[in-house]
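Shown next as structure tokens: one chain only, the form predicted alone.
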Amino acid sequence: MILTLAVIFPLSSAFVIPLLHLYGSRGLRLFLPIMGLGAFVLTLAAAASGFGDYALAFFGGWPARLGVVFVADGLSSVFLALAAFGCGASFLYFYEQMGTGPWRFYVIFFLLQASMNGVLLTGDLFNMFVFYEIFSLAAYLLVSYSLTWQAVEAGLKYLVMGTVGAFFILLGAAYAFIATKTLNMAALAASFPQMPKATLIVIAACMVVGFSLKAGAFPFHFWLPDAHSSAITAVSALLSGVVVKVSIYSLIRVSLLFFGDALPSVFDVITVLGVLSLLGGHLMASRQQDIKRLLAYSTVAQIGYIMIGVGMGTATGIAAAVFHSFNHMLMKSGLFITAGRLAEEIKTRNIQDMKGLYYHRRGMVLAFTVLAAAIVGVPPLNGFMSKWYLVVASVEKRSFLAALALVFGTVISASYYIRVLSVFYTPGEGFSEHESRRPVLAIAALFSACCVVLGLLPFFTPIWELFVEVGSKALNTKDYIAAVLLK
């Protein structure tokens, strides 16, 4: 039940604020903010059912190889725990920024997180092409909101670009449909050993694709950029924190389960993904002028991060690769609303004219260098533990290479964050004493304590050892085809 309405409620809240805003905006004023904490805690209560054993729901009596069927996991329930924090932090600032006016932006937030949800617990192939349609379509309409020219045209490149991906994850749901007859994932799962090998290429290469355009992984990035830097600062924490953590999510789920023992050469692939687009993501950052699209470049490196622990297809990998997703989530949507908020007090985005802004916007400018600090690996901060186990797993793969890539996206990304932290506290003139209201601090805050605790963690308590043991269950997939299939 609990898996169902995490899903049904913000569906059904999105059509509510319509009928709320005919009746004037008292109505908003009071069951917007229940609507987003309902939604928050149905999706956390969705993570905590899943995360101890397998969660499943049914639909219409039907068995699961010819229903519908939600399941939820330790790797899932991670995934909808991030979705939850982050639509959570994303949707408190917009509630702060905006109020109730803007009562379509929620009609929009709440169709993507519904989907959202939807996508981390089906488990049917082409349940998880139609979630995804869903969300991609909300998320082209909140990268264009503001309906500047640059939002538009970032909002048009990003629905071509998802098209496409779309596209890539239909075909190869299709033809696995072809040749199994079915589209439940674990029964797709039981059939892709037998299936020839030219036909799992096929498929493999469709769905790596697919996944990897629309995380924005290097060399798919190209909408990356634009749609999350011209978005306004609420929707561009929740595209980098949230948004690219579901297809991260897919990707994971998808390649353990159809291609982890039937075509094990996928998790090279994805290895490769990931060097190059933690390379090429750093590089391109570290030639940005432009604060946001210097995050946002430094998101499609960190998506290299993630793919390159996937890659490495071992429950050591899984782990950390879930784990700096998480990581990531916080980080990024901290970076990405204490920079917007500040490139909007001081009316621009150009790095080089923020000198000095340290003495005028002290506690923003300190929870953006804490966070800064732990997206590039100081110690002891999260980012610093998830990049370390990292470096763990491509060792003990034997994959140097990936873990001298580690190593070197590290230097550069300290480079350019260096370089912005250098013009912040560089004296300077020019800025208002006017400082950031108490609860876009509070925020800003909250994340930056979050990457000192979750960096302490796994030296005081077994943190570790949870998100290893979602690594191994992910892997286990006989276990996964069972809870599905003889329940």
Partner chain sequence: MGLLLLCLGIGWWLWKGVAAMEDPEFIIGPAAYYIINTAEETGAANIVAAILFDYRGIDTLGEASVIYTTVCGVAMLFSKSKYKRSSAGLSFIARRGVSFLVPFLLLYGSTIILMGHMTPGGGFQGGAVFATVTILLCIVFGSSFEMSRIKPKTKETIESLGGLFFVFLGGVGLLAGAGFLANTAAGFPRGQVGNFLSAGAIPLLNIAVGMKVGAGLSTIFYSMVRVLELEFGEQMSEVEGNDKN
Contents of the next structure:
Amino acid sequence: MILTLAVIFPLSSAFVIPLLHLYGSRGLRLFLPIMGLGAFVLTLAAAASGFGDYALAFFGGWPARLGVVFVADGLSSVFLALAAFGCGASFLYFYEQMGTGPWRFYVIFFLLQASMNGVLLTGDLFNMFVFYEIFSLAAYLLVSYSLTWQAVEAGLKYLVMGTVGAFFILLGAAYAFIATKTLNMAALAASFPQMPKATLIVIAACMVVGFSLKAGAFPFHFWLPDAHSSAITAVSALLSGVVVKVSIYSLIRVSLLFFGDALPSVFDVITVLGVLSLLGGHLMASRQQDIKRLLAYSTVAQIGYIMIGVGMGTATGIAAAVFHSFNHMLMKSGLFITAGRLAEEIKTRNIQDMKGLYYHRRGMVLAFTVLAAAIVGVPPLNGFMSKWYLVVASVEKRSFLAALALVFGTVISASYYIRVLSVFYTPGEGFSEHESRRPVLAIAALFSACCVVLGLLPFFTPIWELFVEVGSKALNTKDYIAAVLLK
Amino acid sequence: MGLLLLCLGIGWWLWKGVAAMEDPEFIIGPAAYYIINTAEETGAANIVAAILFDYRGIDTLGEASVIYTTVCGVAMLFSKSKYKRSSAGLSFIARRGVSFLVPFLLLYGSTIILMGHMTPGGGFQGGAVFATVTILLCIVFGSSFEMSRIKPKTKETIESLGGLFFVFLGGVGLLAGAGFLANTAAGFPRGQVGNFLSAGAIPLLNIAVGMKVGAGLSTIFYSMVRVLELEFGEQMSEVEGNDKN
Amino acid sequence: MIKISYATAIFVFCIGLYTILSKRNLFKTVIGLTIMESGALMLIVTAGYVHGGVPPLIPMEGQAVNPLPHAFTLTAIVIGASDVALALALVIKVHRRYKTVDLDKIRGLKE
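Mind giving me the form predicted together with the partner chain, seeing as the form predicted alone was just shown?
Whole complex next, starting from this chain.
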């Protein structure tokens, strides 16, 4: 019930908003915060229901092998919580800035949230493709929402790349269907090991290429910096924080369920892609002068970190990847909100023009500093913890090259974030003297506080064991198949 | 040349993937179950419609939402362009001819939607026919005629109501405790297979989807033609000015 | 026999991919997207083929073809059409600024 509502409630909100707008906009002002809050609460509730045991919702009352089923397990719970917080923050930011005026934005926003929950919950490959397309279309539209020429062009680029990726996913699903005549993910997972090797390789390649295109891993990353830097601030935070993570979730789910036993060499490919995007993203980021482009390239690199964790294919690796995804949502959403807000206020995105910003915008710059320190990996913060576990996982798996790349990448990222911060703290003049408004400061402060807390928690409580449990449960495909098919 | 070879290589390798599979002689998997049990469980004579609206109803809701997203997006992209003047439309003969045709086209569209559970067709196809009618009106009578008869506001209302109707029909199943989008399990009458009134909620879902798709596709066309007309309208007025000189 | 149909579908998919990779005209890119989609859909629909099958409508005389791929294809066609509609809308937007759809003349975001 709650799993269904997590998708249906935001979806029907998106249907209701035009009616509210057309027939009296006072209703919109009244209901919009309720819708945002409701979507947030329901997503969190769905996350909570799936955390302990497998939670299932059968559509139309049909068993899993006949109809479509929603499955929530530990992995999807963590990502659902991530999506809830990321969407909530960017909803708050946009609502604070624009009010209820741009109602089409909210329609697309709720469609995005509904379809993201759908991708995170669904247990059917074709249903995943359908939700994936809603959420991709919504993402393209959000990128080009501001209708500046950069935004439209970035949106078109994103659309072409994303659609090619979608058709690769569709082709992979078609192959899986031809081979097994079913598209339920549990049934597919059960029958994949008996498939001919050549077919298996084609499906694996189509899936990895499709999801990498959608996530923006290195050889397919062209659209990501444009899209994430041209969008408005709230959307940049949403895209970098949440939308990319949904692609990562699909990659984790599909690779673990389908290829964990049948074709383990997929994980090596994912590791290589991860190392490439880590190094490529960091090297490109260190050459940027535009602060939002810098952050966008840093996202490419962070996807690399997560993919290395996935590529280890062990419980520790998956746990570290999931932990890093959550941390990256906090850090990068926070960074985009603070940096985007600062850039909007001083009307430039060039780093060199931001000299002395600290002396005029203390709150925002302090929050930015904490978040940047976290993403570089300064010890007590959460970025350090997740990177540490990633290194531990890759050393356990004896892939020292990946571990070396992780450390080397951290050094490069430190160099360019220090460059930005040193500009901020050098004395300079020429900014108007007003501090950012409270709600934005509150969001930034909340995110940086979360970074500190999440960094310290693994020392005190067994939160790390919680993540390892999520990882080992995601690896245990037999339990998943049994839970879905036998109920 | 390199690209061509790359694509051919990918094609060869995809072919190897297909060639490795052997085709079973008969239907296996869930499809076999659908073929045997559709009539009894859903009451629909069209098995594809039963799969689309009953067994995998959430896919169809998602698909309708994809169109909804596109419509909203296209309307958003062109919301700032102002509509200046209408195209002139076609000749008297074309206008008369189309006015004779329109009732039959509307009848055809409604047949496709309402008989979707018995014959090939359904909400999407019928909705596309309805959208075609509005496009025809727009071309033959000029776009301002179409706008004055069917206001954009009406279209958006129909579209949103279609979506809400779909969700409502699904919610009945949820409230009955049989799961979202449940059909006969939620108490919708099954009827006699092949009758007009049969298959429980499937005809109603077809109507909801038809409302949504018809209004949506029409809105997409209308938003786009408005912009194109702006550009060509400017060029046309230049040409006309030259003729007068 | 059915393998030839599969091969055709794959060939069409690759034509679409080649169009997207090689052409510099934005409209041709969009056409490439639709061709790619058609290839993938042909592959799915072929999977439902049964020799001598009849349409899956009750009452059936003989063995029906597999109805599941038909449902998938119907869904995927609509999704592809939405993608293309949005792509065309964005191309129109780009054209209004640059007055061209040639990728080489649209420099824009490239550094």
